[in-house]
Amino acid sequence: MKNQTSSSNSTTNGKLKIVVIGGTGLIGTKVVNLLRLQGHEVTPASPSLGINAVTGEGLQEALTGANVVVDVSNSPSFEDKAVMEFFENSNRNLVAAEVAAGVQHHVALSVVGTERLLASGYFRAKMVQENFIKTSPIPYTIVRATQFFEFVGSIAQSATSGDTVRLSPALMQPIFSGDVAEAVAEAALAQPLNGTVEVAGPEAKPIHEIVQIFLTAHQDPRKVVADEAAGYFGTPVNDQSLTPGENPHLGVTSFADWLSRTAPAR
């Protein structure tokens, strides 16, 4: 994917004014330092920094004059009542910040499968977030991703007793955090879809053998088992689950290629 700069959404020197909501996540401190680097007025805004969506705290003066705002917060509680809370408000004072700032672009981060995993609390909340997102008279980009690389390894140790993981054979298609983060910063600097983009790694696999194959690079003992039944985070999960849909945008680094720059020296 290769960006361009909205023409609809520049000021006068060809700069956007943007505004990344959870911006020093990991996430969100890739995309600040890509916009930066082409140029763009960039803030980042979280809690630490004294703008907070949840509590609406700072949020309208960082919207002054803003272009776009590009969202990628989550909840720091994934339980099902604390997300809920989290997505509902965070949503609700965004967008009433934008409107009034009059902002011409909201982008924000979602997960490839949410409509598909309402069993879970967490993906319930992320479908309200996006109903939120639909409805707001702000022109928006939603970008949806699978699993990042980067949390894997939490994958393993939310389905281990013992010595044993057990986990479902069901295909993920992960992508590595960087990817996604250029593919939410090409969408800040486009013009709006009024729709949503799938970015995915560029290989699928079963959810046990990509756990697998992070534990044997992390010199990890634990024995990974295939379970029908194990779910993930404790809801079902097929083949269709955590994978994208029909011509996702796929990132160019592979699973093999990140843990050979991140798992120890043998």
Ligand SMILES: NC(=O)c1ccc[n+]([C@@H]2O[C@H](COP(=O)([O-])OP(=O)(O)OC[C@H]3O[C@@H](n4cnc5c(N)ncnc54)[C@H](OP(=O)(O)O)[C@@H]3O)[C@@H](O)[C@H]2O)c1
The other form holds:
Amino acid sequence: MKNQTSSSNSTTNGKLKIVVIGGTGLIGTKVVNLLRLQGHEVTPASPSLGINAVTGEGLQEALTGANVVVDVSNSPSFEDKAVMEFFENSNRNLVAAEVAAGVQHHVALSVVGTERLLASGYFRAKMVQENFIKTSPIPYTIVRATQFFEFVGSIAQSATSGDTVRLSPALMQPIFSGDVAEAVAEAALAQPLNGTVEVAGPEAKPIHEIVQIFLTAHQDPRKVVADEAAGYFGTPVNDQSLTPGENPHLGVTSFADWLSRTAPAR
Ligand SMILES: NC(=O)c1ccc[n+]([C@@H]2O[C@H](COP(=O)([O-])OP(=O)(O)OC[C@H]3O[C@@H](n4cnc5c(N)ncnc54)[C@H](OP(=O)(O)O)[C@@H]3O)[C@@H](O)[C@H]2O)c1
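Coords for the form predicted together with this ligand, given the form predicted alone:
Full complex below, order starting with the chain above.
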């Protein structure tokens, strides 16, 4: 049973005290800025700032007086055992610290299709994270996003052998990190859903095509080959695996616009 919350989920001046776990990361930096722009009291929390959700260092102090905790942290290692330990330990510590601090809303960022990708150790760990959140006494909102535009280079890297990149032609619907951060910030300022929302980019295309467009824009000579057997980081995928369900929130930034801003000019 989740704690009851009400619209009084704020300080007397209507401003919230919000702690952003992973507030120095790609999404976290943007979420911190967006929430500060709206006048809220925002504390970024991460190991480089002396706050470690895995060991618990500095966590209880950081959460003192917090109304909302946003978790956009990520494991420094994606190795199966390391990533599971990261999400298990950080979420166990977060639940305990949030209960002790009387936090009224936990917002976390997860990945679209997590339950369809459990052949991957990373997604098994994200599933464990989601289950911690759903069974904790803290009201919550899970925001599930598709792959970030900024992650497409890593997808290419994971599938490269020599000058060839082998990737599944299954559909992917990637999204700009700035659009993800907007959705996370919006969730943090709304009432807890005790449920999940999905955010995705404006357009779905085959994975191998997206990666080829990215490499071409970066004048990278690698050639991408569509290969059903290659999967996504070796995990089998189909057109439903990485794409959202019905009525996702759609980011406004297209991949082409993002590339025209971020890829080096010829
Ligand atoms: N990549 C994708 O395409 C994708 C798609 C959907 C969802 N997601 C989810 O998005 C989330 C954020 O990803 P991101 O790319 O923004 O991550 P990121 O840039 O790698 O940043 C990771 C953040 O986590 C912090 N961190 C690391 N260890 C920590 C610890 N022990 N305690 C507290 N904070 C810790 C880091 O702090 P320091 O700077 O101090 O090291 C950093 O602020 C992840 O949960 C991921 O599953 C990713």
